[in-house]
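Shown next as structure tokens: one chain only, the form predicted alone.
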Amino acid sequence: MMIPGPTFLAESTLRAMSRQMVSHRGKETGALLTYCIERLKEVFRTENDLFILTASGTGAMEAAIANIVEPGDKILCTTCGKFSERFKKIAEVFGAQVIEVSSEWGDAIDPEKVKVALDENGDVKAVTVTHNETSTGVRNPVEEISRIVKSHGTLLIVDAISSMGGDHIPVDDWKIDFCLAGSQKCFAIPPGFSFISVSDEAWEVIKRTKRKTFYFDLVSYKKSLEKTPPQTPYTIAITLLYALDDALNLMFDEGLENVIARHHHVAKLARDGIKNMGLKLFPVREEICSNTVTAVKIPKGINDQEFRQKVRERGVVISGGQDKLTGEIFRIGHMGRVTEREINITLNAIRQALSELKFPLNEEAIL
């Protein structure tokens, strides 16, 4: 399973999920919830409040917007692919006046364009940025954008759903007000959890906002964690909490820096292997390539579905393009528990599929 989530799970994680149910309001769940949150804060590199939502990553995106937006508020949304555009759609649902700063799909956001937009609009309430745009395989310069956003006294919302735990995203150092992550990506547990950190500055805005959300009201999550025992306001997915506990233990056993270094290493292996075959990466520059997903241009004359089916017949599942990139690119996910072994198996499957489809591979790419 080499797609940009969900990722394959460790055997110990699968076993952890087979444990019997306990009360979601009981001491055992409260202790496990507290333990997982403290470890998640270390992964996020933050001392901010952090909450576990029983929802996909999109739920955390909605929570960030819903807790600070009132109709007419200006929200600056940076867009460079399908998932960054989702922030724009969510903000519009909550009545925001959206200012869009966009780049072409395959390119990263230009921080200077963000500065210009903020200079021209002095009352922007928040800026949204997707750190890792999985639809295009592009990584955005969040640190540079953050310096600009914070110099304007504006909140920064960062979607790190597909990169937290697999790349460097120091939340506090980068002064991120809301940072979001998802369970089925680098954390390598099933879909269904999202994580959101909230800064002190964000809380000040939340307190002044007439919120129109029930399930995602972060004030309720904060109050519930302060109860004895700590809990969530609504039923948490206990099985996923078992999985998260195990997955975090695996990450800390390996070492957080080692986990990130492994993600960087396998990402480079994937990119180098693709280039050695004579294929072209989709991002316009390699320095903006994602460290958790590699997007590749489909060569002329190769049918996307036929190609990916032949890869699948060799035991490997990869993803196609989305929306306007359907049939134009394919994507290799390398997040979570992925090692050199899985990358080599994937590259071999791609080579064999391309060879069968008569694509002229470079000689050094043929095993």
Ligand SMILES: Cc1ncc(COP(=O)(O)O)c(C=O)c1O
Contents of the next structure:
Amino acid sequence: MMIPGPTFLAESTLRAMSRQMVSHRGKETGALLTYCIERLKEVFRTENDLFILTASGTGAMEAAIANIVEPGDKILCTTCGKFSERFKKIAEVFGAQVIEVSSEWGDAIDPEKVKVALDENGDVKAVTVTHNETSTGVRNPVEEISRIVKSHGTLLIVDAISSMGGDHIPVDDWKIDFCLAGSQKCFAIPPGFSFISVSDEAWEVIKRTKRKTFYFDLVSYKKSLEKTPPQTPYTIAITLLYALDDALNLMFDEGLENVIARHHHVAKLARDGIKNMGLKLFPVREEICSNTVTAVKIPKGINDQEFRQKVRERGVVISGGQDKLTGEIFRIGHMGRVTEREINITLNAIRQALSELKFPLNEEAIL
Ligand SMILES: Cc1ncc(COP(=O)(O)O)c(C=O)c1O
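How about the form predicted in complex with the ligand, since we already have the form predicted alone?
Next comes the full complex, and the chain you just saw is listed first.
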């Protein structure tokens, strides 16, 4: 499984999920919930509130928007791919007036353009940024964007769904008001949980907002967590909590900095391997390449479906392009438990598939 989530699970995580049910409002769940949240805060490098939602990543995106948007509010959405465009769609559903600052798919958001848009529009309530645009393999300059957003007194919502845990995203240092992560990505547990941190500044806005959401009303998550025992307003996916506990144990045993360093290392291996074969990375510059997913241009004359089928026959699953990039790129996910071993197996499978399809591989790659 070398797609950009869901990622493959450790044996211990699989075993952790075979435990019996307990009450979702009992002491045992309360203690586990608290312990998981404490450690998630360390991963997020934040002292802000943090909640676990039983919902996939999009649920956390919706929660961030739903808690601060009233019809007519201005939301600035930075867009450069499928997932960043999703924020725009969600904001529109909640009646926001969306101001879009976009970049070509394959390029990163230009912070200067964000500054210009904020200077022109004095009353923007929040800015959305996708840290790791999974659809294009691009990492956006959140720290630079944050400096601009914060100097305008605006809230910053960051989707770190496919990078939190695998890359540096210090939430407090970067003054991120809402930061979102997904369970099936770098945390290497099944899909179904998302995590959302909420700053004090964000709470001020939430309290003033006429919120049109029930399941994602963050005030009820906060109240439930303050109960004895701590809990969630609606039934938490207990099995996923077992998995999360185990996955966090593994991450802390390895060391959070080491986990990030491993992600950086395997990302570079993937990029170098791809370039050595004579293939081209999709992002326009290597410095904006993601550390958790590598997007590669499909060479002329190679059919995407046929190519990925041949890779699959070698036991490796990679992803194709999404939306307008269908048939144009393929993507290798390297997040979660991925090591050099899986990267080498993946690169070999790609090399063999291309060679079978008569793609003229660089000699260096054949050696
Ligand atoms: C950057 C990003 N945002 C949002 C999502 C949506 O998450 P989910 O599919 O878990 O709802 C994904 C999923 O791939 C993603 O990579």
